[in-house]
Structure formats: C-alpha cells, structure tokens
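Only one chain is shown below, in structure tokens, and it's the form predicted alone.
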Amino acid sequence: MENKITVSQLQQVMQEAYETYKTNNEGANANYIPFLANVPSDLFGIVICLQDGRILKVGDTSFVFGIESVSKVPTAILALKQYGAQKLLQMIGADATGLPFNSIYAILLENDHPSTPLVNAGAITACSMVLPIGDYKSKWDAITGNIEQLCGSAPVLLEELYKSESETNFNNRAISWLLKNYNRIYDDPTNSLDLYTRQCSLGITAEQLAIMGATIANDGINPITGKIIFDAQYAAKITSLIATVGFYQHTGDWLYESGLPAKTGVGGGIVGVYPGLFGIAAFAPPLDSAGNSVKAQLAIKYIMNKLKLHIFNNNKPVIITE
C-alpha cells in the first residue's frame, strides 16, 4: 500500500513544524567552542530536497553555520570512494559505540578499534586515510572538493571557528595519539587531527546539507547538478552508518521516534536521508545535553510523524507531482 504525499502537503507540514517550534527556547548553544556560543540562538530553518531536485524550505535556510560533526558523513563517503566498503570496515569499522561522540573509553572497549567513521576517533582515522597520504594540501582539496560535489556548491572555511576549535581540541589530541599507539591512524597524527578540525570548521547552509542528504538518498547522483558523485553501492553503506550512530548514544531513541537516518552536529545542523525520496536538513543552534539541536530534532520528528514517513513503515511513501 502506498502512502501518497503531495508536494504542497510536504511544504504545509514543514511550515507547521516551523511555526510550532520557532519560539521554543529549550537548550543552549555549545559553549565549549567560543565561536559557536556567539551564534544567534533564534536562527531556525528547515529544507527538503526531493529526488527530482525540487527544494522546499522555510526559515533561515541560507545562514552559513559550522558543519561540525556532520562533516563526518562526506569524509566517510570519500573513504568509501577511495578504498571501498570492505577496506573501510577493516581499517575503521561500522559499529556504534553507544557512548558520546568524543569518547576515549570507546577506543579501549573496542580493542583498539575506532569503531565507525561517524564518531571522533573514526573520523580522525578517516581523515588520515584520505589520499594521497602525506600530502596535506591535496588531502584537504579532496575533502572540500567532495563536499562541494555532494552539496552542488562549495563550503567556506570559517577561520574564527577553526581557530576556536584548534585552541580547544585537547580531547581529540589525546584520541589521535591513542590511535597512533594502536596503529589505527594511517598518516601523521598531528596533520590528520588538523584536517579533521578544519573540516569541522567549514561553513555550510541548511540548503546545502539537504542537497547532500538528497544525493545520498538518490544513490550518489546529485539531484541538482545531475552528476554522479559516488557509486550507487555506497549509498546503502553510508545510510546504514548514519542510521546506527548518527545521534551517538541516543541514536536508538532518535530512530525509534523519527524513523529517519540522520546525522547531527554541535553547530546546530542535522541532515537526514530518506532513501529514494529526499534529503532533509534542519538548523537551530541551541543544543540538548547530548549536543543535538533541540528545534531541529523536534521539527524533523514532527514532519516524519505527521506524514507517517517512518522508514520501517510498510506503507511506501510516494511524492506526487502536482
């Protein structure tokens, strides 16, 4: 049985979600990174990019904010493109830690294994794997070029955020050297950490993130540019990673309540992937205690539940062109 949804219904429910939660004042900006603490806390936007390239949006969808941990997704895709799915599994892994994103203890529990490219340890390892090994500039160009292809437009480096991140990333420094101790980092640890810190400091918009999500949902074809960004076989792999660890220790609760594989970042952005249908992004800086945007979560859950879009529903959703 099909769950038929019109584009106007989708836009209407997006607007309802925006109006329902735009005055929500729960949560607080990340304060351990000075730059993020100063982002206006009332910003809020929602974007959906459909498989055919149509974009639906409401609110502050063109504001440039820090991509932060959402950057783990495109770099994991880059590792898949450069090494293949089996090598990624061997060199990093695909298991959820069930622990916070920056956990050192998780590395020890996993027997010296980074676990997944979507937590800090695995993301630093993924940056170390980017080819060509030993060439910082070429690696950086590969990381940013890949994000540009996925989004259809280039991100910008937020220099002030990069400075803030670099001055406060003590925990990640410990992670990078622990990985080195266990031979789970594949290039210079200092440069690998800097690449990771720098990619987290890229500026992105909710619209760009929605297009990235739609590219994954569209089996690696960017619905805006029409270009093949990665092989279709990797779409299910990256979506699986997002589904199992996108909200870190709260991923199970998130998937249970929203029905959507999604990746969060402390910059206030969330990107979601509905395979074969759309990419969705929401942005609002105030975070809950786990570092996830309060309003972005509420808005996405509202849309998914109102339209009965849980990916495990038996009713297959179809977007009808009006």
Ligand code: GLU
Second form
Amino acid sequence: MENKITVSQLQQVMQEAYETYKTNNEGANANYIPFLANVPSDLFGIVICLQDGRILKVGDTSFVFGIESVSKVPTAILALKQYGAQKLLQMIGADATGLPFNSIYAILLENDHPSTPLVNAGAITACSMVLPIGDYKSKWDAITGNIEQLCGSAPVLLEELYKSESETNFNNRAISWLLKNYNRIYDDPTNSLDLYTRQCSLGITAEQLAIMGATIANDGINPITGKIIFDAQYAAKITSLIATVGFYQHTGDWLYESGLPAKTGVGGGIVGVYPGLFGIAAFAPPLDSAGNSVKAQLAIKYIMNKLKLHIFNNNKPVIITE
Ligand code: GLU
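Let's compare: the form predicted alone is above, so bring in the form predicted together with this ligand.
Below: every chain and molecule of the assembly, starting with the one above.
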C-alpha cells in the first residue's frame, strides 16, 4: 500500500502543527549556558526540505540560534568522510548510552569506548579526530566548511554564546580529561574541547538545518546546491546514529512516538531525517527536563502522526507534486 501525500497537504499539516502549539508555554530555555537563557522564548518555526529541494516553511525559520548538539551530526559525518565507517566504530562507537547528553557515568561504564559521536563524550572525541591532527585552524575550517556544504550556506559563530559556554563548561572539561585518561582522545584534549565548544556555538537557522537533514535523506547530495557532500554509503550510518541516540535518554520514547530519526540541541533546534523523502527542522527555545525543545518535538510528532509517516510503517510514503 502506498501512502500518497501531496505537497499542499504537507504544507497544511505543518501550518496546523504551528497553530496548535504556537501558544504552548511549557518548558524553559536552557539556563546552564547564560546566553541561551536570554533568547526570546516565543520563537517557533518549522521547515521541511523535500528531496527535490523544495522548501516548505512556517514561523521563525530564519532566526539564527545556537546549533549546540545538532553540530554533533555534521562532525560525525566529517569523521565518517575522513576515517570511514569501520574506523569510526572502533575509535568512537555507535551505541546508545541511554543517559543524559553530558553523562560522565556513560564514560565510566564503557571506558574503552565513548559510545557514540552524538553525545558530548563521543563528540569531543570526534573533534579530536578531525584532520589534520595538531592544526587547530585547519580543523576548525574543516568543521565549518562541512556544515556549510551540508546546509548549502555558512553558519556564523555566535561569539557571545562561545564565550558564555567556554566560561561555564566545567562538566565538559572533566569529560575531555577522562577521555584522555582512557586514551579516547586523539589530539590535544584542551583544543579538542575548545573545537567542540566552538562548534556548539555556531549560529544556524531552521531552514539551514532542514537542508542539512535533506542532504542526509538524499544520500549525501545537497538538494539545493546539487553537490555531492558525502558518499552515499554514510547516509544510513549517520541516520542509524541519529535514530539510536538523537534524544539521549529519551530516544526510544521519541522514536516510538514520532517515528522519525532526529537530533536535538539545547539551543531549541531539532533536525529530522526521513530517508528518501525529506529533512525537517523545528525550532523553539523552551526545553523539557532532558534538554529537548518542547514545541519542536510536539510539532514534528504532529506532522509525522497526522500523515502516518512513522518510519516503521509498512505504507511506502510518496510525496506527490500537484
Ligand atoms: N554545548 C552543549 C553542551 O555541551 C550542548 C548540549 C546539547 O545541545 O545537548 O552542554
């Protein structure tokens, strides 16, 4: 059975999701990074980028916000490109931690293995792996250049966020030295942590994130620029990582309810990947207790459920152009 969805139906359901949750005031901005606490809480936007490059959007889709942990996705892609899938598995791993994003306990439990590049420990390790080792400036250019290619336009560094985060990242400092202790960091620990903190402080829009999601959904070809950004074989690898740990300790609940591999960030952004169909991003700063945007989650779940798009449904979704 085919699940035929028209583009205008998709746009209408997005609009409904937006109207339904626009005034929801649950959750609170992240406050452990002072900069994030001051971002206007009522911002809300949803974007879908289809595999053919068409963009559907509603709300605050061009507001520049902190990418935060969503940055773990592009840097994991960079590590896949530079090292290949097998080495990434050996050097970082691909396991869900089932624990919060900044868990130290997860490192102690699997001390030979930071688990996955999509939690803080594995993401700091991924930053340490970015080539060329020992050359901070070139590593940074590789990280930002890769994000620019995935999104089709450049991210901007939010200097104030970077400063705010650098001054308060005590837990992450502990993580990077613990990784060093277990020989799970492959460059200078302080510089690797700094690269991680700086990539989390990049400013991005929901539209850019949706294009990044669509590039992954489209086997590594950016649907806007038409350029091949990464080898098609890595699309399923990165989507597996996203599906297993994108919502940290709530990933199972999220997948069960939404049916979409997606990655969150404490800046309020979520990017989702529907292989072969679209990338979706939603943004709203107030978070739940696990650090995931309340309204972005509700909006994506609404769209997925209303259109019966759960990734494990046996109903072959096709998007029809009228
Ligand atoms: N930069 C944040 C941290 O390391 C990212 C956390 C997140 O977005 O989940 O604490």
